[in-house]
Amino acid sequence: MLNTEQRLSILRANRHLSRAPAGVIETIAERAEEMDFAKGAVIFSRQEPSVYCYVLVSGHISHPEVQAAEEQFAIARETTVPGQLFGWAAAVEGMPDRIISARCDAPTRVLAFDGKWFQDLCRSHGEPGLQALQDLVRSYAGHERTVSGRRGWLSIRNVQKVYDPFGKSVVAVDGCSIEVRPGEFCAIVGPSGCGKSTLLNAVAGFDTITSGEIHLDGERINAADMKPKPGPDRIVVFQHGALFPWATVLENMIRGPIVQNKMSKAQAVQRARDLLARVGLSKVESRYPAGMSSGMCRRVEIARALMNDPRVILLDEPFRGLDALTKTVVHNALLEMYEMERRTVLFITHDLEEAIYLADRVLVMTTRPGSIKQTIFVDLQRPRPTELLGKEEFLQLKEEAIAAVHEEAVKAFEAGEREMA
């Protein structure tokens, strides 16, 4: 067994852990579990749930899915140096499944610690701990893109947005950091005026930010020193709709890919008809938006968003104002398309039930200036039947969200009263 000094020496050899604030490595050294594995043992397999992170003490680990060394992301085909960290998917918020396996090519000893516990430990050390955790997560983002080829990792890094109406600065968003994994459905809720739509507009490229950065798959798409631009890699579905009223459903669907020279007209028509068929809209391709219900228009808009092959779909309260029955139909259509395509989705809503029913993770924002107050993990089965809305586990998540948002809504009301006084 290793003594405390030996453990500390191994942990400090890791370049990610060594950047953590004072106290983090010491706590890991105290809590980590020492594990031994025989030659040929599989520590974890691809697609298993991520629970533990591992630091190599001695031995030889191979990762068959990694075809080549990726030095820029500190990823290699093998883990052979004491202090190397592997299995770090467990340190990524949302506890994703493993995307590679870890096999022992020699008798191996490791230090193991729970990934969720590690996340909480870093956050308990304030901004320095959060920064260390985010650095690790961003390295993992590059790893996931390289190994699995998945797109759509959205990284919002310490973003601030200050508006200046009539010469008086108004801080809408401050110190907001979010990591959204490829293929994740992430919802943001909070009181009115908390900065939800401000944040979405910054991601979409419609608005500038005062400080911080926003990255998509490692590419900087918004920062204080640049003028952002919207792009087909980020498609927005708005509350009031954006279908061209003078065009039929099919014409609305095919316009984007043809204008961008992504598809020929024949290819676009075929793709559009396939998408419409999957959500039960084959019979409306010749109709105009004015001749359809609001719910049907929303379904067309979501299908149209997929036509452009976006990396991220941004939904800005697209179902607000729909009646309960129509909203249920549209929710199920969105879930069906999400299961079909698994694109990254960032969803802004006031409806807590809607957020929990649709998302993998619900982020609760504080009142202005907006930042992330609480994360609610929605560990519910997919695909999600409508009956789930009455299940005890769903109602418990809803109560948790209501409590968090109510507290911020009270603060927002009190702040408004003070501003009017």
The other form holds:
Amino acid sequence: MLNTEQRLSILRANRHLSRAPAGVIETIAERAEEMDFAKGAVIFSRQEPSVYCYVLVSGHISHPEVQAAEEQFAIARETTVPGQLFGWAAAVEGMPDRIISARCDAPTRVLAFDGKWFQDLCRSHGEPGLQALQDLVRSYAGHERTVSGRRGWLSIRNVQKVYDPFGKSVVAVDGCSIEVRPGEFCAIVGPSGCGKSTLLNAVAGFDTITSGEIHLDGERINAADMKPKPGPDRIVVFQHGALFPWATVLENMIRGPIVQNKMSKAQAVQRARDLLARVGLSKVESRYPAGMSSGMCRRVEIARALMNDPRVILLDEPFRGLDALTKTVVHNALLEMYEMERRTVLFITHDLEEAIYLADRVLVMTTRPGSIKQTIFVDLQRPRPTELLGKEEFLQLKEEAIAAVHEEAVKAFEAGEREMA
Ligand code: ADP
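Alternate state requested, the form predicted in complex with ligand ADP (shown: the form predicted alone):
Now the complete complex, all chains and molecules, led by this one.
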């Protein structure tokens, strides 16, 4: 049996439950039933009349029946993430009975609570309660790979990365789980050396992981037992830039899709010109990188990232080293492109202001071995004007992020001191 503290921590791991009005999550922790299921068991079925919400404690759930036609129910197809809420859609939507079955692919423990009761509980809290409920609905609509045709659900599950496991082993990342919804802009911040790039490289397919799994739209793209491969579905934009110096902007833009036989030259030129025009770069199409400022090069690179129609855009400190003024310009260019295309973005930075200005969600990593310490939800409306940087709600989020990162930076510093001693 879990104690109340453990239950609370599992419930809080859920993005939306943890935002429920004060008292709701505590009430659920007390009220929820703990249930154990054997491998192969079916948790609920169409026939079962009661409506329950479930939160995964441990194990592996899959919903093999979720099909395209069931879009409106938007239920997770698969999860191993403790704290994941599943099977609630029926309750929230007021469905009379179960709509699908969830199968346990391993011995599984869940916290179960009555969906109708939860719905009433949220509603009785007025506006914040309704907000929590709506968040849940939205969460499921986009959270997992649903059928809406939106791609780019990135699922990082309990990842560990040990460098040089047989020598002087360095545990860079440990127990790291992140779910990025299709089209979400997710930033990761943390002290230097906490494992941010390690994680991004694992997603990009540049490096192996020691344990855990990474899925993109339900497909395993990295795991301990496989050799990952980079692919055009995951485009990386690096800090040092990667434009071909011998090619013009237009040639840089069209090269990838032509080499990969994804587009004819005419199609690629059309798409490139379209993208350049949308971000005000048409005039530079015949310039070479050496003849452009670094800010301009970064903007071209971001536009180029979209050429390949990626599911996820991975940015590793892409604006490091740019002066403050140039940064604002490239931030706005990135936001503009994000608004246009709404691709899933995983953005790594040590610049907290940048993270909050750009992202829907900022994840603060712990000091090495890195895992997720805190989530900061950035509920600031888009499009985001530059004036937002001085607004109270922005500054509050920034303060929250500074406090979280500072604590980890101090730990990292002290650990460094110990290592040196
Ligand atoms: P961040 O991006 O947060 O600055 P990294 O992911 O680059 O951190 O590194 C995390 C930790 O892993 C650091 O301690 C770093 O020294 C170590 N590390 C990174 N790459 C390697 C490698 N190839 N071999 C050994 N240790 C590594």
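What you are looking at is a predicted structure, and each value in this text was computed from that prediction instead of being measured. Whichever C-alpha set is largest while still superposing within 1.5 Å between the two forms counts as the rigid core. Residue numbers count along the first chain shown, from 1.
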> Does S124 count as moved between the two forms, where moved means a C-alpha shift of 2 angstroms or more after fitting the rigid core?
Replying inline: yes
>> Rigid core aligned, does the Cα position of M35 differ by 2 Å or more between the two forms?
In response: yes
> Is it true that E26 shifts between the two forms by 2 Å or more at the Cα, once the core is aligned?
Replying inline: yes
> By how many angstrom is the CA atom of L8 displaced between the two forms after fitting on the core?
Replying inline: 18.4
